[in-house]
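Only one chain is shown below, in structure tokens, and it's the form predicted alone.
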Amino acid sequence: MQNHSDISTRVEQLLNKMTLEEKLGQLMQLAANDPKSLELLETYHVGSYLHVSPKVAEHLQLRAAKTRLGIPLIFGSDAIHGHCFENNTVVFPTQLAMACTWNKNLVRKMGEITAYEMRQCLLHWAFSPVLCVARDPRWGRCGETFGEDAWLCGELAAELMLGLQGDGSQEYVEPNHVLACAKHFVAYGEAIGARDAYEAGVTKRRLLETFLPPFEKLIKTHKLASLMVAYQAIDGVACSASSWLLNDICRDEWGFEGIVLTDWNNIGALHTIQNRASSYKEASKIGFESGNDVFMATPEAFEKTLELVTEGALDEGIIHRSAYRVLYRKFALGLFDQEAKLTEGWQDKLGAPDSWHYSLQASRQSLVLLKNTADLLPLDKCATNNILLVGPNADDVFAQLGDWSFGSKQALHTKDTLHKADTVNLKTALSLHCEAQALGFRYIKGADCIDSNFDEIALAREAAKSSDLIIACVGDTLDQHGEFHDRSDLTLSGKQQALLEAMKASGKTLIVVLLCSKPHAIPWVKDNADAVICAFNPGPKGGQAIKELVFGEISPEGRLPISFPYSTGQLPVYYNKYKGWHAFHSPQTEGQERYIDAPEAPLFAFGEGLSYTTIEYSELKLKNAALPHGQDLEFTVDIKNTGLRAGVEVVQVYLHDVYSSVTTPEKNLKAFERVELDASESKTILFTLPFDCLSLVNEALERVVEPGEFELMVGASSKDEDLLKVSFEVS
């Protein structure tokens, strides 16, 4: 077993043998699906590749072993919700769906399974977890995030990181784990107009207050191995050119010792897109001096950096330090001490039944019941004889799996057969169920997410006449979200809305399943559907899970990690908003802070979700209503299952600093606990919040806890009507 001293000694011994070119090559990461990049392996002494299949990884490692020093390669992959780019591997629901579970253990298990399967495929570096915050659902990459709350994103990302990387207690990385890479550093989701990789108007105080703490947690508490720098500029400074972010904050203040990796061609973009540098040579200098270690997909930087060092324009010590960080991780992974070959029967080690069990559990727990008129669900089997299923997403693998799966455009994977055999869509699940129960069943697509001309509404309307119940599965599909795909309109696309209205006009009971990548503006659905189920890209077994929920084989457990807008123009609607909107002065708004043509509240709120039982909250009690400075906040709350069946409750804790030197949100999530309750069972839940939970970043950019009044809120969602409240004072 290696320790830090052993690894460090081996790294220094190797560095002493290396030329400048060999050190620099360790800092180049190229795409293995580009033949030109493969040709550069020996010439540029390339140290890392991404987008690598197992067979290509094996071949490249054999080539690397024949170079002068035989330094092994490290292979990275965007394993966002499982190692999705290989046959037979286990795919999970997307990060946004996983956030709906509010289940830390399940998120960690996803990381463990992902890491194991990556190592079987000779991959070592997961570009995950995603710590971006999705506060504007127009942004195409919302589905990759853990939702709209930065604190929740940090909590769940920490679990995913620990699953991928191990607990961090050892200097080495165990054989079944990989390096984690937190991304995108930082505030990538805050681009103006939700335009992917566009300029972000975020202040330093807001970065320190909201967006940096999740990264800080992973670095200082859990020994994060690497982080990936975001594309965009913040207040005019490109993230990859920000020495304040990468050197002052990461290295000096947080003590980060891992690898800083650029996103795709960030360094080249300093020259070609952001106009920060007049040439690739200047961009390379800026990139290294600003604190980046590894340049992804910028091969031009290799020769330009050699010129810089040779001319004395760039300190060779910077290259030496970055190469040390990369080589340290290679030794820690054991790459120098193991044969770089696929093990016998490696494919048989993928997709284990136990692993698929966790994927199914994640699909089940990710479903959020948003409306259930007159307790329609679960369906009474005796009262339902004929079911009509409509909607494009009842039979769309790409919509169900989401981004960064086999249809992903970023990794240049085509829409082939990968994972199709493992996917159970809602059409298949309902068809099999109805056949087994001798129920009538028919599926009509009705409309299409992309093709506005596709129209089977008349056919669906005719079929509705002989049906007792209609289930409509609508939403978006892969071509409408993900990197590059931002939207200006969050209403249902194609003729989906017309399909829903026709089904409602039939007079039959209507259940709407919103299978999508992000919140949509669907006020008509809320007002007119008899039941609404939210399924954010629920994974390969999502169709089975939805069927089980509809028929009561499972109970709904999910809670929203992101708010739904009433309309696109109502954005932003994230729950931790501020006061001060002058709209309340107008008689048209009835004293509310809102647009004159939209409600004050979101359509569905952060933390919201129904159950098949009822939970009552009572007796919120503080241990000390006068909290001495520095003392943790302790309190209890009683919850009781007042229904007739077992259920899961997500107890949510929010805080508000009532009077402070800077403006603060009306509430911020600070803790939660996922509690299982049998019918009629009561529990007293104890919480202890660290004193630092009360802190803010003041005008001087200092994190402090100011004395004064605070409000504690505990309940079932972020909505005021769902929360018990009590005040306390900090001395």
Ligand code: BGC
Contents of the next structure:
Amino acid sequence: MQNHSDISTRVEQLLNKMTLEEKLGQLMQLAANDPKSLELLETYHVGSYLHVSPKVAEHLQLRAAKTRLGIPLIFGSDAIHGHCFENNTVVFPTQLAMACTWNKNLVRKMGEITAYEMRQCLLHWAFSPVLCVARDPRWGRCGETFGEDAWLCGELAAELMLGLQGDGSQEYVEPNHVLACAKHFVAYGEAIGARDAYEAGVTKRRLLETFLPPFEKLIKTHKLASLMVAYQAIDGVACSASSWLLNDICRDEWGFEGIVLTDWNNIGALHTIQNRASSYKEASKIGFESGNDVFMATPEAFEKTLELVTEGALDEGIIHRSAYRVLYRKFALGLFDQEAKLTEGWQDKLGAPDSWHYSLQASRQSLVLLKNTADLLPLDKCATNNILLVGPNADDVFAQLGDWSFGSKQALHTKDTLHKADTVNLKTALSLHCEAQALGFRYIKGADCIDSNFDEIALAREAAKSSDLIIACVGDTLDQHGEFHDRSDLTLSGKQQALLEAMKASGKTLIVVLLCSKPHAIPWVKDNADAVICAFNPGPKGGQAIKELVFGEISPEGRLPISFPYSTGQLPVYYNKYKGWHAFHSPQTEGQERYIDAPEAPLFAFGEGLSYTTIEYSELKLKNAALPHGQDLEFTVDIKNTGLRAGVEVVQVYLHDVYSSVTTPEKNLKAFERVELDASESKTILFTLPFDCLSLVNEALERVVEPGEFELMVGASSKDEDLLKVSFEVS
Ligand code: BGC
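Alright, leaving the form predicted alone aside, put up the form predicted together with the named molecule.
Below, the chain from earlier opens the complete complex, with every other chain and molecule after it.
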């Protein structure tokens, strides 16, 4: 195994032999699905490609081996929820669905399986995890995130990173692991109006308080290998032109040693979109001087940067340093020490049954039960004879798998047949079940997510007459989310709402399954459905998991990592909001901080999710009611399963700094634990939180813990009524 100084020596020896052109080539990452970029390999000494198929990877490595120094290429891919851009690999639920599991082990496992399958395909660099915080679901990319809470995003992203990178050791990447790339740096989800990649109006204090800490955590505690710079500008400064973010914060303050990669043509966009630079040449200078190491998909920068260095307008030392970082990772990955060939039977190593088992587990645990009137679910087998299934998403692979997978086609070598055979949709799962149980079953699509003219409502209404129970699977589909697919209206699209209303009018029991990429504004569903299940792009086995939940073969374990709005205009409704005060004077709002025409609370809150049993919380006890400065916060809480079935509880811990020099959110998640409880079982859960979880960023932009009163809240969700509360003083 190589250590840091071995690698460093090898990198320096190689760099000593390299021309400026060869070093610069290491800083170019080009798109393999563009034939022109492939031609540039030798002329531009290209160091990296993205979106490469296994065969092309093998071929390109052979070409690279024949160049003067034979430096291997490094290949990047958007392996976001599994290595989805390859056939027969294991696809997982999307990040947002994974966040619903609140299960760190499963998230780590997803990373491990993804890395293993990437390496079989000769790829080394996963553009994952996504650390964006989704605080406005109009944004198209919510499904790629771990939800609305920055702290939770950091916790889960750290697991995903460890799964991808292995133990996080900087010196050596095990053969079955890859480099992780935390993205998008930073506050990308905060773009104004939730419009993808628009300017974000975030202050430095909010960055330091909320959006930077997840990245800091990955860098400081786990030696992150790389990060990707966001597209947008923050308070007027494009992220890729922000020396403050990249040089001062990342490098100087956090000591980041990894690679800073731009997003797609970020550097070109400094000239062509953001008008920060009057030419590609100026953009390239800004790009390198601001701290970017590798430019993704801006081939124009190669020649312009050569000119800059030759003219003395750009310090060659910057190029040398960035090339060092890239070569370091190539050595750490062992690329110089192994032959880059697909191994015998490499395809058979993909999609192992064990790995699929984890994907199914994730699908199951990602389902969130949001309503269950009179314990309708699980269905009583004896009382159910004829089931009518309606809705477009009971039979839509695109909706089930989500973005960056089947059919999303960002990597052009993928086909839209990918993963189709692996996918069990709700229609198939239910019909097989009903056949085996001799139950009546019928499926009618009824409505379409996109096509408003698609209307089979009359047919569904007719079929409802001879059914005992209706399951409606509605939501959104691939064309309604993802990059530059933001929405101004989060109600159900097409004739889905009309279909639901017709089903309700039939008088039959109605279960609504929301199979979607993100929260929707669906107050009607909450009020009118007898049961509601949320299934954020639940993965290939999602249909099977939903069927199992409905029939009680599994119990619901998921909790929402993001709030559902009551209406689109109520956004944002994330739970860690600040307190307003004017509303206290308004008789129209009954003293609540709300719009005069909408309730204050979200439709479904962060952390919310039912199970098939009931859990009681009691005895929230602090070790010290007065916490000396610097000491860990220790406390216990008792939980008891008061129902007749085993269940999983996600115990959530929130804190509030009651009096502080700056305004602070009413509560912030600081810890959680997933606990399994048998029927009637009780457990005492002990928490030990580090003292700095009480910190805030003050006016002088320093992270400090201010003495005074704090409130600790522990319970089943972020809703006040679900939380036990106790106060304490920090001296
Ligand atoms: C996205 C990134 C992605 C990159 C490469 C960009 O448009 O913002 O998340 O990694 O493309 O596919």
